[in-house]
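Starting off, we have a lone chain in the form predicted alone, written out as structure tokens.
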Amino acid sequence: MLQGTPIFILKEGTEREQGKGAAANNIQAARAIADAVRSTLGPRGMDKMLVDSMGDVTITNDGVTILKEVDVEHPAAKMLVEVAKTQDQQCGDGTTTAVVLAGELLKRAENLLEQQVHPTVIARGYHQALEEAHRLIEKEIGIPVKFDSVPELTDVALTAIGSKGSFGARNKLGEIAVEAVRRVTEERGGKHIADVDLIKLEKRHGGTIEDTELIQGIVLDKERGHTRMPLVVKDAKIALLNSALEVKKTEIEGKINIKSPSQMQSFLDQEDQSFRQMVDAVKASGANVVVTQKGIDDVVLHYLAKSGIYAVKQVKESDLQKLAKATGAKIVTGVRELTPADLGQAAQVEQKKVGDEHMTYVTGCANPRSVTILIRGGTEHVTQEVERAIQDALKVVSSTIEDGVVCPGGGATEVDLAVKLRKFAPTVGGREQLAVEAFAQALEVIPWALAENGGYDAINTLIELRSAHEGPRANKNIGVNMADGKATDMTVLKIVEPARVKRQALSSAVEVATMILRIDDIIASKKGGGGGGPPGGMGGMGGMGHGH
């Protein structure tokens, strides 16, 4: 300060906190996006109703589609969304799990600041922790699944279905997802991949969830182009087309002078002409159903349908790709390159009707690789549902097939981890060995969780786990049996996840904690207009820690 003049470094209206401030303030907003969806974690986790700006319903137990749907304002509760986010995509499942932990991780690292432990020190005994995790979980606690085993296969997606609300139909539900998954699995040097991208899922509404039903190749959700095409062409042979049917609009203006009606007519003759010319290039080639990316004309669709060939606009890109994968086909820009080299096969091409809706079924495709899984259930927001817990079973049927190996469920994992990192602390040393304690206290939580979710008494829970995973007759299957809430072994109860669930679930979780425990500062820029508030407010969040 030079004669009591205030220098100004950072713009007017700019928003600091330093120190335990900042730190306190991070793990707040952390910890109540943790809180926020830890009620619905497990197979008896209630559910929350969310409602966007724009009035529309979601209603589902799912971690990621809870945390994407909410507006988070605050910037260390929206690292934890990128966690969950993050474990959707690597597993499809544990996304819950993930922010659960990252939240407690957090909690316990709050203590331990309190007790003038630098976060420095946390962060480098959770990852010694995280290590030694790692570790038990390849060496001790895993369990060996053959990639070809359909019955553990099953118990994995069921495991997945169940946490997602108890659906009466979950063993049907079970099956298709693990016989989906299997045929589209290939080995590629020596290992197997299971690419779930490849598995179309459609959903209508109407009927029940027992309707649900796996297809062998691929479901449009699009009918035939006209109503004189046929309903169903036996071996079919497909062209795809990524243009248009269609005569092109120029783009220049032009003026065309007719002086009298012959001209005029020639005129249409001429357009009619090109029409006939793209249905015959069809014809030539040998198709005798036609997809397409883009538009048909209706006198193209005309002439279609008077050859007697079954036509299908307007379809996705994706959807196209897939087909091509199915039938072999190449998909085509100008329908006069269609040579009999580029069609795809099927054994049946045909147009039912799925609820209200009329559908193009592909099946008997040459290439059995591809399968569509048509989703159905009462209202929309079941099939929804029902869609979410689908993708997630498929997710962890690949990746037991790709890794092939299990962890029990039930929170049995992380109270074994948390017994042995008990054990473990003591050869750390120093202050991390804080840390890793606090590392195994936090692992609890899920145990925790799933007990109070079960409405059961979770410190008894706790308890009972705990002496049942040690000491001479210790099992490390031991997990919270959701049914009755006693201590009771997992792989009985056939309730296991994959492995890889559970190791990214604590790399997430750790990372994300770390990472906020290292601000020290948070400096926030004024926002446009207003007096730039603190970032504090946690952002239409406030009321999510009660209620539940």
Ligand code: ADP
Second form
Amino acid sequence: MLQGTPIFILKEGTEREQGKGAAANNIQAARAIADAVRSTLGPRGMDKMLVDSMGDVTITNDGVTILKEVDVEHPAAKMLVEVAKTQDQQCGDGTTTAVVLAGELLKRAENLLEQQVHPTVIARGYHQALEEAHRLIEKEIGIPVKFDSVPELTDVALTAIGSKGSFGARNKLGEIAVEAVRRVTEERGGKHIADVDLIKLEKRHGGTIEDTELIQGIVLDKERGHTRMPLVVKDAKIALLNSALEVKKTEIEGKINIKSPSQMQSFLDQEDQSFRQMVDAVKASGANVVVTQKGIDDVVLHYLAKSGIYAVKQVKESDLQKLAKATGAKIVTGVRELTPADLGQAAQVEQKKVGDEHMTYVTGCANPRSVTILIRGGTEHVTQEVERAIQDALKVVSSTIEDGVVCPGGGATEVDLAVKLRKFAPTVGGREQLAVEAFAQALEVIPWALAENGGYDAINTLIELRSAHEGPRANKNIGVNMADGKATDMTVLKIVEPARVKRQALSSAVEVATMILRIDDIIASKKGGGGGGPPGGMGGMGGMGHGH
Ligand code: ADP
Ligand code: MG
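Next up, the form predicted together with the ligand, please; the one we just looked at was the form predicted alone.
Full assembly next; the chain just shown is listed first.
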């Protein structure tokens, strides 16, 4: 048992696991998660079928989607799921890599623990290796890319799209992703910033992936509210409301107590009056287009149509915000507070037919840095898959524009780091050296898994890769060619990823692995009280099984 005097006085019967037992239990759980997603890594990764308690099925090979959906009980496993989410938020890519690496770092750590290397020493060694890895990526492995180099940005986009599986029109999707990010890129203080949140993704099934297009402006998944409204409004003045243009039914029921037909009539007149006032307020502001987050009463729609105003109701909050950014409009709550200064501008608002349905196109916006990618595909499943791929592509292209550095993919970066870290290890000295070596070994899980998922002999591939990265003719860009499992220059195959994705995946993996290693005591706190103790509690731990 690892040292440590008990500082808690525990009630009899409290579940507790200490020392090596605790560490082994946590490591097992985390590794189980890593093993589960490993087979999805890379372009040849297998899909997972997720079935929820309602029997609904999701089929995906996206690491973070899998981990978000799976109901994980064990606290250490949950930590790994968090890593995937962090990686996804920060980079939009590299989630599977981060989780698989974390699992492998823990596996190697287990061997060291057996050799009586203290967890703190392992953690310190891992951090030293991480620091050196970051330095190597920056100084030796990274390849500079100019922010406006379209062909290289397209390579980055295509690598991300390609590793999500294979679908048609890949090249077109890559070009669209690059063009979209370039449109939203701006220079600020000598830096290039590409805010992908400005890019709106809209899906419409029917047609083919080839029909996917980039639209300069905002496309809303909504038709105009009344058939008498104009189909096209030029020189649009747009009002955005996050409230409804209706009279709440509950208000009416609460207030009226009708005793005679004349009372009924006066009530209806009153209601009509307030509808007219709403429309008058819109007209007074000078708006010829009104977009609301909530509903619009049919009577109001009728009056708006009569006034030649184009109205769209029930628009998502996030879309309203994008419209505000694009047109310069201010989102207003009460229609009576609407002023001319709140209106946004666009050259044209038009209803168009896409597939079997109508959509609203807002083009020629005041802010030219707002675009929509309208995703098309045969079925909903296809458009969803394409959306996930495009989301990844947008993020990797923006990372590349912002940082200007890419790394070779296909495991090349990991193998090169492994070779170089093995040389670095002796300079660290002490027992930490063993941890640096373990770190190097752990990195090789990436090319290993890529080869294995491609159906190749992973041992042969790894041996080939190692030798290509050593000696006088070493080439840091050699990785796994998924077409034949052979060692190939990834810059020739144009398989490149943003350095940011690599750096962040390493950091997240080390962070979670060392955090799990440092735990030597698991105590199940009492349930109840402030909302239920640790997630999962001890109950979940048994489920993953004790390793030894
Ligand atoms: P992640 O969730 O970590 O991004 P992916 O399933 O997207 O996982 O796989 C990414 C890995 O696949 C990276 O190591 C990347 O270099 C590699 N990869 C992607 N496309 C190719 C390819 N065409 N050939 C070889 N490796 C590839
Ligand atoms: Mg990926």
